[in-house]
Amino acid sequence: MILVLAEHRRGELRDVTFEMLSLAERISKESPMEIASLLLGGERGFIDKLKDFCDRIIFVDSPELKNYSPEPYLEAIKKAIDATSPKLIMISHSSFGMDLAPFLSEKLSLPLITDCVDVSLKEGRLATLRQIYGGKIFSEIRLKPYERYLVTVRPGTFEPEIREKRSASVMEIPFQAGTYKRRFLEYIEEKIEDIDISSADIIVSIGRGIGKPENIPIVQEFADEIGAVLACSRPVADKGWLPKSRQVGISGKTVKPKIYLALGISGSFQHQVGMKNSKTIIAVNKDPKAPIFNIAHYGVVADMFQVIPVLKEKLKK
């Protein structure tokens, strides 16, 4: 079995679940598994929407569990182990998975490895691919035979799309909440003094090529016209040009718009990270081989400069 710990907060199914649900199954060809999802104290709707995904839902229903707090998670995940005995566990590589596997790891002897961009199971060990070196080099690891393992799956490497519906069965533990050393308080909203560019559905995006921060009103005029949110790459933000929270990148934020149009991006690897998955990526760049054009969906030889007249007049008509 394929365990995969379903990521809630605040009323809301992440992205991300679907995300390891849909690699989950991707593995389930190769290797012939039941893949089952770990509903910890969530909302009871959201059985409904994980049903299509997978063959089984392990619900284990808690007031300590309604917001996440590593030790009543621990409890509860045993518990689901004890009664599925998963051969694999995926969590997000998000803040709250960062926190959660290390603990799991120690306390349950998981083997474990963290930040994956693909998983597979060949002849039932684990292989996994992480990037290293600030994403310039992919490193697969492969593990020894061992009873289960355990990953954390970066947040949209993969498509959360259903491609076998399912009709998933569902199996409630019983869970008796204990005295525990660190308890959830409660949530501190982020102060958000910009626009959420990861939310976004059409961005234009910004890099060496917009020359002087003086141009950049011109794109930002044009991104209006077409309802998309302006973001940039690395050297932009590092500038000051732009905030670093319209930053795509490694060290930036990943996105997966419909459109990502790129003027004068170069495209490093770091950049691509970031944006990869986007559903139709257009770049603009006077160097031809500018490494953009490697995953653009569709490619301009020519200055943003020239570009952005002839698009404004194209969509005007």
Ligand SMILES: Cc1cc2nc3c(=O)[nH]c(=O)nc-3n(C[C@H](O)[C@H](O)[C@H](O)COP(=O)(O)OP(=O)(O)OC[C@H]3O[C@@H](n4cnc5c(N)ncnc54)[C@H](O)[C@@H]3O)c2cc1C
Second form
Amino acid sequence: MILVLAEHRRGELRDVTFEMLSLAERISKESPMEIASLLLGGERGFIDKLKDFCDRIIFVDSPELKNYSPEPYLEAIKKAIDATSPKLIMISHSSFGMDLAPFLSEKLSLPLITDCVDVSLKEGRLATLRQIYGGKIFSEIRLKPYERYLVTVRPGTFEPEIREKRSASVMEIPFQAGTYKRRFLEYIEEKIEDIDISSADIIVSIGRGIGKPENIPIVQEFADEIGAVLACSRPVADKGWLPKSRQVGISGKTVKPKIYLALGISGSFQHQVGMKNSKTIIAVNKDPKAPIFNIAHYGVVADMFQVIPVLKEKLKK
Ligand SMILES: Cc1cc2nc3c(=O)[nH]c(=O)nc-3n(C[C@H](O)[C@H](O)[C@H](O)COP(=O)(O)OP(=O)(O)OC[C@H]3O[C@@H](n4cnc5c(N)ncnc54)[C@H](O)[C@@H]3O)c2cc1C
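Next, give the form predicted together with this ligand, keeping in mind that what was shown is the form predicted alone.
And the full complex, kicking off with our chain again.
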């Protein structure tokens, strides 16, 4: 069995759940096995949303599981494993999965491969693909035969579609919450004191290639002229050159503008997760091998400070 941990937050199932289920379908085509969704807490209505995508839904319900917290999650997952003996457990490589997976791996002695962009089971052995060196190189990892494997899957890598509609049966596992060292208290919304980049139509985004904060006005002026909002990659926000609310990526905002102009951004996967669904991506980078060019619709290999004046001139005309 392939056991996919359904990820939900604030009453919504996250897209990555369906992306993992479609990956599970592909794996089960090559190595036939049952596909199950593990739903911890959450709404009962999620069962309807999941049932076409898997053969079984394992539902463990408890107020302690409504919001993610590692200790009750560990207990519930252990119960699900005992009841179903899965060969492979999939968790999203989100902030939630990054916290949970190493904890599970250590407590349950499961071999773990994180941040996979592909997963297969060949003759019962796990093989995965990961990106290394900021996305420039793929590394294939094959594990020795083992009873059970744990992987985290990079969000946004697989289409959340299935070829074959299924009709899952539901298995409920009772859960008695214990006493935990940590517990969920509340979600704290970030105060929006700045521009909301996630609703902008045109974004000009700067990366470390900007060099120094004194160069930001050059780009800001250009962005103002074309009616764009200025955003950035994480190093720019980390240095405090632009507010954190302007950061695009896995630990920043997700944006989907009509135009995303990436200036001096290498295009790490953490950045791509936040912008790759932009309608048109234009990248300017000095390095022709920068991973941003893998997803850009238009690419310019050049110094951004030489490109900006040319673009300004062309737009004036
Ligand atoms: C848990 C975690 C979460 C993260 N979350 C995020 C996130 O949300 N968002 C994010 O962006 N990153 C995130 N990161 C960081 C990410 O891994 C990268 O380090 C980061 O995206 C790199 O930013 P960059 O492209 O600006 O810098 P670099 O990778 O240093 O790239 C700078 C690029 O600029 C080019 N360049 C330099 N000078 C010029 C010039 N004059 N003209 C044109 N091109 C030039 C270079 O060729 C290079 O490609 C996260 C990392 C971790 C571990």
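We call the rigid core whatever largest set of C-alpha positions still superposes within 1.5 Å between the two forms. Numbering follows the first chain given and starts at 1. Quantities reported herein were computed from a predicted structural model and do not represent experimental measurements.
Query raised in the report: Under a superposition restricted to the rigid core, does residue 253 display a Cα displacement of 2 angstroms or more between these two forms?
Result: Yes.
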